[in-house]
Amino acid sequence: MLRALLVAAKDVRHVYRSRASLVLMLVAPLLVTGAIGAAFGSGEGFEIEATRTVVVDQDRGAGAGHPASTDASADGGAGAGFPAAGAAIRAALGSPELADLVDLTTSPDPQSARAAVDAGVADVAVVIPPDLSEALWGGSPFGDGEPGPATIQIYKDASRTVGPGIVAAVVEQVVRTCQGAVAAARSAVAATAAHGLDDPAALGALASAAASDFLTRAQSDPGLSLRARPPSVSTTGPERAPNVAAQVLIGMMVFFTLFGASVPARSVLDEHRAGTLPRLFTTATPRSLILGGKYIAVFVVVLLQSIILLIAGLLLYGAHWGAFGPVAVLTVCGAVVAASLGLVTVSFAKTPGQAGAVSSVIFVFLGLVSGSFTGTADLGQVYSVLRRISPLGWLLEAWDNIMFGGSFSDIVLPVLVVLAFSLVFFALATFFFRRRYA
């Protein structure tokens, strides 16, 4: 075992004495993190410039075209007395929670709003049709009709994507909330009618009150407000969100540890080509110990790389990684999976140049699939499933949980999956190396 450690120590010293290796392993991820952090802000979240939004509210309100009365017996219209959907959209976009994201103004007509966007005065125009409330509420509380067709137009500056996307998401959320209010009104009417109350006026008033109460509760529910997505983790500690630089640095660390692992792994091919490895095989040291020393060197190189990057992130970017225990476990697991990947990509290559080309392609592919270039940021349900085909995706998911305040229980599954991947990769690397150097 001592001989394997001596082989490992020699390779580790060689890697950390190389300036090119240090730039690739340490400087590159920190520079990329700094650039992205400077672009989006390194505070507690992304700093997005407020989107200049113009709203044209043409909504005539519920029960349009009928006598304005909530009394259904007076032919007040099925939707009369219900909240105006257009007003709900304006209230949501102008809410204090979105004050830093949406700069809201109004316009009297769609033409003026679109002209403001074309002139660069506004970033997005939201045109609410006259029949929106009628389409949502008309006939629905009594179960004798479905919401009719109505189109909300969102006219945006083609060069802007994030801001208009936020505005569109808010509008869609309000519409869905109104549809939920319709369902609440229907349920209230059905439950009351089942107990013998069949007075149209009373039912109409009840439906209106149920819908209004649902909308009020939905608008005041923190779960429906727009905010940075905290993952669902069970924790008794205070909830916190990592800053942008921390999330990006984790992705960069996971990605660049693959290249850090490939540097000492390629030393097997370098020494074989130079003739030193065959001469080493002629000594009394068993070949299994020599290869074991190479494996240990790859692991130690990546582990030191990860520790240095985590400390640098703490000092340079104010990153808060989470509880020490889970962070230590994930750091070791990351080093294990990176070492296994570095070894397996080198094990079937014949020359150092071939190993470098093949491993680079594989690493970039895994980085793209796993989300290493976006760190722990959430990119949607489909992507969160896709990234799980890679051990790096599982590792980033575990870091995501820990950085948002999770504990050991939140990383058990990702850690087990990562270790299973690593075991398979180590077995493949051992098979190819033994076949070549038997």
Contents of the next structure:
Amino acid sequence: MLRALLVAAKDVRHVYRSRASLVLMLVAPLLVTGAIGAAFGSGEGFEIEATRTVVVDQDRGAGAGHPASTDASADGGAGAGFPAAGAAIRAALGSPELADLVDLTTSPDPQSARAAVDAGVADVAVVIPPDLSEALWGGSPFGDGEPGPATIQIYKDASRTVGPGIVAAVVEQVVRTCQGAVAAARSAVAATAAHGLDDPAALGALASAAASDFLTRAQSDPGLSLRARPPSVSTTGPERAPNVAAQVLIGMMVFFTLFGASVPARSVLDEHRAGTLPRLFTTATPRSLILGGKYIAVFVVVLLQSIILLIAGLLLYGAHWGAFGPVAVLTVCGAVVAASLGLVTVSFAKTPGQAGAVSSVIFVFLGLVSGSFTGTADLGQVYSVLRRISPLGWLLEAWDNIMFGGSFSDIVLPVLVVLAFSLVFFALATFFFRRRYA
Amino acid sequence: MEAIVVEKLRKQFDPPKGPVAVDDVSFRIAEGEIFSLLGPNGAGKTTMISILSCLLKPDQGEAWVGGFSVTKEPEKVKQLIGVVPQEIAVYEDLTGRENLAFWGRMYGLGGQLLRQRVDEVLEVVGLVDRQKDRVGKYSSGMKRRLNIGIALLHQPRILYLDEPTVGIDPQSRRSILDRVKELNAAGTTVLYTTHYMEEAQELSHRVGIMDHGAMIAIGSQAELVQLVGGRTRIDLRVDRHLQLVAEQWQSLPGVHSLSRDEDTGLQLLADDAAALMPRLLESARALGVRITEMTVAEPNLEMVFLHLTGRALRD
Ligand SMILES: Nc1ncnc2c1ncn2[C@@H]1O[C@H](COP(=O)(O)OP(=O)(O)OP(=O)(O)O)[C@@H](O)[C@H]1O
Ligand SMILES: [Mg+2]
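Since we've got the form predicted on its own here, give me the form predicted together with the partner chain too.
Whole complex next, starting from this chain.
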């Protein structure tokens, strides 16, 4: 065993002494991350700068004159129980999920809000008209009127596009949800009236209950997501959104660890060609220990590479990776699967050149399928299934989960799948190496 | 007691069409002997060494090293042997000393003994001054010496040296040959391959001559030279028509065998040199060819090879 470690130490040292390997393993992923991050972000770190948003909420609520209230209850008077649309918009914009993107303040009147935008103190002003709720709920608790022509005004700094776009999207989403609530309330009333209930007070209470129920559900399960890869985490505690650089770097890390693994893995072929491997086989050290040492070397090289990249991401790009435990597990897991892939692609090949060519093609394909390069782009449902044919897709999914605040329970499945893949690759590599060398 | 016993070994690469590198070879090497395998490029020497090092499995036959089967007890065999491969096999990015320390550990050495052996070997191969330099910066002769030194670390009972002096200056070659003799005097059995007749002649107690995978002769030098009988070798150079001359002389009475060398050289084995030489001069004159050089050589291993194969050892 000690001799296996000696072989491993020699190989690890060899890799980390070679400038070419270091460029490929460490400099390249950090540079690519820097380049992509710079294309996305604006200066400090790579966070999209929070959009400074001023809200002017003039909404009077549905029951004329009633103060606006988001947590409507069914036992109020007719109309009074409807949720206030203006407050819903304010709540959505001020939600913790958007805290990194929207910096929310309120203003009493439209003039001063617009002035703030003109003066460059704010990026966008959202002016909610007094009759918004009335227009949405049709002015009547029975919901039989048509929605009025109320207009929400979004006043923005002309030089900014992304931030105000996000704000507009949030506002539109809330309005849609409210319209959905109206529809829900109407159908509830219609259904009940059909059964002969015609007490106006009871129908009003029913309508407002249906509307607010719809609204609560809609808000707890928002149709709008600003995340590229919606995490499948059961969020406990405050959720954190990772910055762009972190997501890009994880993709790059997963991709470049494959190359990190292939460098020491290829040393099997290099040493075979140089004659040192056959010579090792003439010593009293068993072949299994010599090849085992190579496996250890590949794993250690990739593990070191991952750790260096994670720390560099932290220091250079201010990336936050998630809770330490899951991060450690995924780091080790990633090193295992990269090592297994590096070894298996080398085990097929006859010459170092062939190994280099073949493995590069395989790695780029895996990187593409798994989403190493696509960073934050949302490529839809089909893709999120497709990427699961690759262990790296699973691995990236797990990284996403913990970067969005997930815990161990959110990565158990991906980790098991990744390890299963690795086991198969190790077995294949061992089979081919044994056939050749044993 | 026999150090090495080889019984009807056969090895073909890439069957069924590949070369038969070792073809039904049998021989024995006694303990304490220096045995040389002499043969031209591609004769099968390295393949034989590889089989005896447990690197290659023979297709047929069996070999025993120190009484252990190379196919069934490779771990036992490897404890006994030190192998100097034909191609230099050292780590260029490590220093000479680091190389020796690493290989020593792979041979199972450690601690004080390892340090002591590394020092001794550095002394033996004359690399004490350069031990802290990276091997990548060594001259090829120095690399060769290190290549040899690695196999001496664990003081093997049986040492294989596969053409250890190729591409080395005369001084280093001298010291390597002397070292081999010293090791042998201290009890090491040596299997030495070469295509330099002089080396085989100087070192070996017995020589096996290989050609095209087959062992074509085996014995002490005296025994081998007897195969040539009373024949003498004549080396000649002519100024033109080499092809024509070679064809003509091939059939001259008294010419036992003839081989062409390079552009203008001819070697022939004469039953009676004194009687043949006038006939050669006469024939040359008749063909309009001038003989520019003619030497007569004593019987040696090279002539044995020429005698047996009709070709020169170094082609
Ligand atoms: N790995 C291999 N694959 C295929 N053929 C091989 C291989 N190794 C050797 N051979 C062939 O086997 C034959 C014997 O080669 P070998 O290396 O044993 O000769 P050698 O006597 O050591 O020659 P040299 O003096 O050039 O080292 C040659 O025809 C060679 O081409
Ligand atoms: Mg050879």
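Numbering follows the first chain given and starts at 1. Think of the rigid core as the biggest set of C-alphas that the two forms share within 1.5 Å after superposition. This is a predicted model, so every value here is computed, not measured.
With the core held fixed, Leu30 shows a CA shift below 2 Å between the two forms. Relative to the superposed rigid core, Arg90 undergoes a CA displacement of at least 2 Å between the two forms. Annotation: Cα of Val121 displaced by at least 2 Å between the two forms, core superposition. When the core is overlaid, the C-alpha of Val56 ends up 24.3 Å from its other position between the two forms. Taking the rigid core as reference, the CA displacement of Gln173 between the two forms comes to 6.7 Å.
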